[in-house]
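In structure tokens, one chain follows: the form predicted alone.
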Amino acid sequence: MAAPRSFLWTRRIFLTLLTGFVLLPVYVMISSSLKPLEDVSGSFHWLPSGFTVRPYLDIWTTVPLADYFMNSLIVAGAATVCSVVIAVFAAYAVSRYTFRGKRVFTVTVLSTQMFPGILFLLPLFLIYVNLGNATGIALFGSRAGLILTYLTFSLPFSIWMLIGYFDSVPRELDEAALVDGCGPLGALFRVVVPAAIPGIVAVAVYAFMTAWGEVLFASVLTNDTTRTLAVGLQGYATQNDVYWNQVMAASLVVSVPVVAGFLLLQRYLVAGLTAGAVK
């Protein structure tokens, strides 16, 4: 049965307005990043009077953006790898084995998502500082401390998501691998993990994006040498002026890895997010 013409036109108008609403901020960012500072600081004009690529060159010298970029890449990459590896083992154990406290563990993992992140800021700060004073392990102001912090956010959701995905993988595959001579780890890495690639990719993307754009903990638990991109962008605002064109240019540059990764992995991401929803 064909849809009514009024419905088709309503859908087209709605999708056009939605597309414009989504693309409008992107256009403002791109156009502002190509304007001289004088044009950006004044009244906003939809059509720039002139274009310049100077902001894309100045962003690397106004603040040490390359250092911030490397810090973010190391922290987000390490947090993603650790989160995926730990979540795979934990989710596989919960999905395939029965042990005492299994239900308590799963409920506890999920319940951690109910608490706001700011609730953990002061406790983590005190733990890192006191631990460093007592043992000499420098977690405050280090990349390692920030990686551990991001694990507390991404790991519970990653475990819970992979539990649902592993539950959707038939247990007969594990049993067939065990019959063929594989041990539990062999069955996990040779059978279950290849079948769970979409879910693992979805978890990895979630963990990476969580660490890449986080501001609150990075602004407190880092110093000048370990500062990440999300915090480093504040360096374009000085006491005398705000380099808006460089802010827009830097924002576009730091968005490239996330956008490129999403475009490359989107088919795995969609499959992973919907897997395990129906059994």
Contents of the next structure:
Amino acid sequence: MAAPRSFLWTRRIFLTLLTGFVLLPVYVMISSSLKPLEDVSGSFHWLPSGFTVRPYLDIWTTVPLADYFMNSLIVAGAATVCSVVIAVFAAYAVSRYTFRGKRVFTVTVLSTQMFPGILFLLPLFLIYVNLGNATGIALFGSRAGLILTYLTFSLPFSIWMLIGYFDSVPRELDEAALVDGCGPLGALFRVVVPAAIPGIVAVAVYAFMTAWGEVLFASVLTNDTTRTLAVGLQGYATQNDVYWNQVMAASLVVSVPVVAGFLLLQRYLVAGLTAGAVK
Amino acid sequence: MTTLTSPRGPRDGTEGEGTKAGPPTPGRTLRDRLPARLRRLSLPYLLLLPALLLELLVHLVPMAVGIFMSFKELTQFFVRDWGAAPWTGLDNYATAVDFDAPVGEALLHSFAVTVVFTVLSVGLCWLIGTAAAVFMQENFRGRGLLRAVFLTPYALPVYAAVITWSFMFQRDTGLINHVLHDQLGLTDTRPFWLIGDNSFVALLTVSVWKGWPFAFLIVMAGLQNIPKELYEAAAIDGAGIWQQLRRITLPSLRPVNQVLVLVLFLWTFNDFNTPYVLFGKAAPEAADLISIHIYQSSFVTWNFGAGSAMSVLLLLFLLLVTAGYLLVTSRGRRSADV
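Swap state to the form predicted together with its partner chain from the form predicted alone:
Now the complete complex, all chains and molecules, led by this one.
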């Protein structure tokens, strides 16, 4: 059916305005990252007066960006892998078995999502510090402490989404595998996991993005050597000046991996949400 | 299959019928079956164990500790050994809700700001996200590209995106004032955006920019589940596109919206990252969101006891709101089914 003109025009205007709103910061980020410092220290101009790639060379020496990058990569990567594996097991149990305490488990796990991060921050900070003092296990300021923390952030959402996804894999498939002599874990890894790959990819992307973008815990639980990008990026503001061109260049550099990964995998993410979240 | 189903199973009621098949075991005695059965009963718990341990360690234990700490006078002197902090009973709570004194007054103010901010932000995110998803329901040229563009704010790391906005909101070097003052001449002077009353507008703008793509994503997914036949039937009956939107699309999205609004509400209400990157450790009064406020009370003034009490109060509030919301929406859903 052909849509009426009023609809087409509303759509055109709305989508154009929205595109402008969405892309405005992206334009500012890219264009400012290619400007010399004089250009970003004065009044803003849409077009750069000079064009330079200097900021992209300077960002690595103004702050130890490579180290921060490495820290973020290790922390987010480890948190993602662990969180996906653990979520797969948990979601399989909930999706395929009936057991006592199932509801309590799902409700508890899901409700931790609603709690303000600040509620866990203070106690975790104290627990990590005191644990370090008492046992010498250095969680405070270490990557391990941050990994442990992050991995639970994405866990509730991952479990929730994977339950939905596993539910959509026909039960007959893994029942057949069980009959054929697979153990429950064999059925999980040979049948259910392969069938649920889009959901698992979506969950992994989500977990990685959560860890890569987290600021609150990173700013409290890290020290000079374990600082992540989220905290390190603030180093371009000195007492007297903010190197805005370098800030923008660095922002772009740290965004590219996640945005590229996200856009490449967004089909899976949408598919995952369809099966999992929207039920 | 049913012979192997745990007798406890159906009582749980969530899954209904026996949920898995084991190898058939006809003609065995109870004794033979017991170990296998025990193994099967414990299997789900083993699968859940890692998740359970982690939740316990990072969420439940800290929560208990947090509640415990809220009854103590936990200042910077006791950070090394918080067990030794003196017990103060409900003093921290009394301070937090004493709205005539500075601490309580500031908390109340921050709470009010957060409520208004959350309602506006969630409303706008929902509206923009739904509109975009509905407009992009049908295929047109460039739809795939546009979808990728629209998801960019969601994919960008918070700090990179918000730092860019903070650059745009700078008084002297930012794009916003350049457009408003230099190009359009709408303002006489260059207004401050990151301090004073305007900071609320700045925060809301960034929050909506960052948050609406999630609504878009979820609504888009929800739209895919609406059967095409509904639209076809409506079209045959002579319903126009706007009527179809009102009669089919929006009602069909109801269950999706109920979850979406709740999730958006909780995320926005608890958001720390956006104000923290935009304003730093101390937000301006007009944009003093509750999580930043508690952070400030705890880590900047080093009063962990009061900070914990505020966190617990916040948690109670969120629990109440969520429970109320779920109650209302599930009742609405039930009556809609009838």
